[in-house]
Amino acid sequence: MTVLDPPQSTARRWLGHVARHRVAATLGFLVLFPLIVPYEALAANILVLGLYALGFNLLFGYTGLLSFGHAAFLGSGAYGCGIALVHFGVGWFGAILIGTALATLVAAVIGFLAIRTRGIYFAMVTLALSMCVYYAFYQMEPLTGGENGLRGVNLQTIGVFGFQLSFLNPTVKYYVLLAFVGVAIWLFSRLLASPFGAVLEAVRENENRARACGYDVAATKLVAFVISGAFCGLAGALNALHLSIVPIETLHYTTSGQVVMMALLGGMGTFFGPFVGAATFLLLQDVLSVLTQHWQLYVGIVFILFVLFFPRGIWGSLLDRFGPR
């Protein structure tokens, strides 16, 4: 029998409570998060990109499918929301729904084509199809602004249950975004706790055994891909409202690479890991970009060190060391 010292035992009990009440613990932390980071705009960036990484983690961490094309869903959600607001005068809530729906549709098309492949071929097909989406939006300049991006996604006030809130106030903006992220986190937790969530992990662990048990592996992968795209599309729609602009780089393959880094830094296959990874990546970028124009080099070095020595990521390593047994 292993005797735990008091600090380790306390950490294990604390992480056990967090795991049992993961939605409440995550939301409680995110409510207080603006008090921790240097400024609220950075907190909003971490919140939105954490949701983006959460959607990616459903496919990568829980289903075992590595995609290099998730920027297509983030960008589709952002452009769908922005175009609805700027060109069609749709209300802010409806624009978010349109952006999420567009990303879900794009995910369904890409997923239908990509799940026919496996391994590195799956990753390359998602990358290629994502770049097709990039050039499609790039060429629709009257709607998307082309290389200049979509501008004018400006919300000064939003109506919520009859109240007018100033969206220019960074605190109000953060908590409005958090309301949507909170609902997404709750849905994500319910999904993982459902029988479908167990099937996802079965596919990840042994695809052939899952198929032998009677599960439709192809359909499971497609549904996971579409749901993952929907979460990322919601993140894109919220990002458009947050930034008041949709840069074309949102659809670029480098944005797909960033979400892979966030998932690995935080810990793939963990519930809170995507937000830890997003916070780590953006805080490193915020600090190092002030010190040097070659900040990407140092972020890359940190990423390599984590892959080599902490392959389970920051949160994954904490759970592995101190988590409940």
Given for the second form:
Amino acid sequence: MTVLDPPQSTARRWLGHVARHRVAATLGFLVLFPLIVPYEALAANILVLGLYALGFNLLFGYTGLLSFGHAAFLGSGAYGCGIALVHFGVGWFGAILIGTALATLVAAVIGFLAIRTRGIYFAMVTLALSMCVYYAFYQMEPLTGGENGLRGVNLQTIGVFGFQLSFLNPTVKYYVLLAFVGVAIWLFSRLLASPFGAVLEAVRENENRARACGYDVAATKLVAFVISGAFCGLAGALNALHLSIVPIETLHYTTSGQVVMMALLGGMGTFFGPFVGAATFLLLQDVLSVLTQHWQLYVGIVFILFVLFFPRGIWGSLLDRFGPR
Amino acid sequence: MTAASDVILATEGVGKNFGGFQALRDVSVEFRRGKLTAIIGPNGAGKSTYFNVLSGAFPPSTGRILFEGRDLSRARPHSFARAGIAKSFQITNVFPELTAQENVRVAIQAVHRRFELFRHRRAFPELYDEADRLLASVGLGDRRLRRARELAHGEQRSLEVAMALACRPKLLLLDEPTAGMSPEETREMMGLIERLAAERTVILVEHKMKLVMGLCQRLIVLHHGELLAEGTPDDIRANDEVRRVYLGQGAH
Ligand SMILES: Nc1ncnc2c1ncn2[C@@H]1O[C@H](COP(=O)(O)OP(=O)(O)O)[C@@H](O)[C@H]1O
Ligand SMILES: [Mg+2]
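Could I see the form predicted in complex with the partner chain next, after the form predicted on its own?
The complete assembly is shown below, putting the previous chain first.
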């Protein structure tokens, strides 16, 4: 076999290794990432929203469902974590778990209602339900701070195995967040490689055939939806700790739109694409918003150009061109 | 009357209505266990519609479907597969971006490990072995690592048969498995079907009567959504009405 293989280019071989060891490669990259980004807060933004896009991609890229309501999971994860910390004095670790659990619950409810529909209706139902979540949190002002957002999610030090780490130090903060994102990435990869991951691909490829094989497509979609919500909820909880505040905009539908853009920019259905997409989006935003207040217009133009000329996204196109066959 | 256990699948007064259009009307048939039964009829006769009702793709508007005595009229599509009914579609229906091997492996997995989330799919090598064995049995042994969309049309049809066999069905349903095939591919497919039918119950939808006459033990003839005739190939050959329908179509 090896003798017959065509000579491989260096890039191809290199990307082949990356694809085979996707967790190690992604983690290695993220460990070094703060060194190449202008400042650590931006690196942490990319890290956390990259996780958000990763969770979204489970549904969009791997199961073939386009949700326009994922802000609901990022937001309820963030609020769940923040409220637990601010109002109930829960420890930081417990607060993260509570935020993630709340998002999972919200995903179960929205998913249960949405998976009955398909295509554009699915997108509309998730959008409408996520707006309900927005208004629910908006109205619960005593708990959520209403339109001012939830303030005071201040975490100065965190105890890890008896060590006290300063969460105010941006480097420490980045690597604490990375510990959680890293575990999530590992779990995500396990999930994709599992038999259930194969079912998700089958549903994405051909729902009718999956059904004819004996798969309960509706149940599969619901499980994928809930898991996707859980990953996005974890991202939300980490974001609350990172920002020390939960802006109400977290739940806004524009946040749902952002993750669609990130996933498409990076490459839907690719493992590393969500982080590439989040980095591209946030770097563009960071650079352009200094230059012009119309930065969203330019981000939009870049996005449209990508959809037209690189529909597989940045990472997806690289894999297509140089990736392992 | 046949003994109840001889009947694997039966429809009782099955009808199907598409927004006012009666595609199927009052079809009552008993399919015998272990036999190869062909459903024939001119284009538009309602064969695919009947096939879809039998395979659970959609429920009948009226009437009942009994599989081994169990009423499946309102069962959801995936329950048909779990009950032991497998099918290949008239229009090729595979997982295009997955390899041939993964297509079959996923179909096998449907029987055992639907919601296994935390183990690696490679941790179950027996599924890969079985997939390779099935692929070899339909003549795709050397194509197993190709993506399904890269396979030739005839190969995709064979792949679909392998996927249908993956769940070890008690009943195999095939809708025009030779549609769009070259004469060479058609001959191979008919040979494969003959081998498959030696070991299990097969119901085959076919538009070309000539293809199935020498192969099947029973024939069902549909016309304008109704059951026109039923019997052995000799009965059907001798049936004037059937001959008229087919001659009227210019086919025979
Ligand atoms: N989903 C559908 N909606 C409306 N009409 C349909 C549908 N499917 C089939 N028909 C109609 O039902 C009739 C029978 O179709 P079909 O079962 O595909 O015939 P066959 O497979 O025997 O060629 C045709 O007139 C066809 O136009
Ligand atoms: Mg047909």
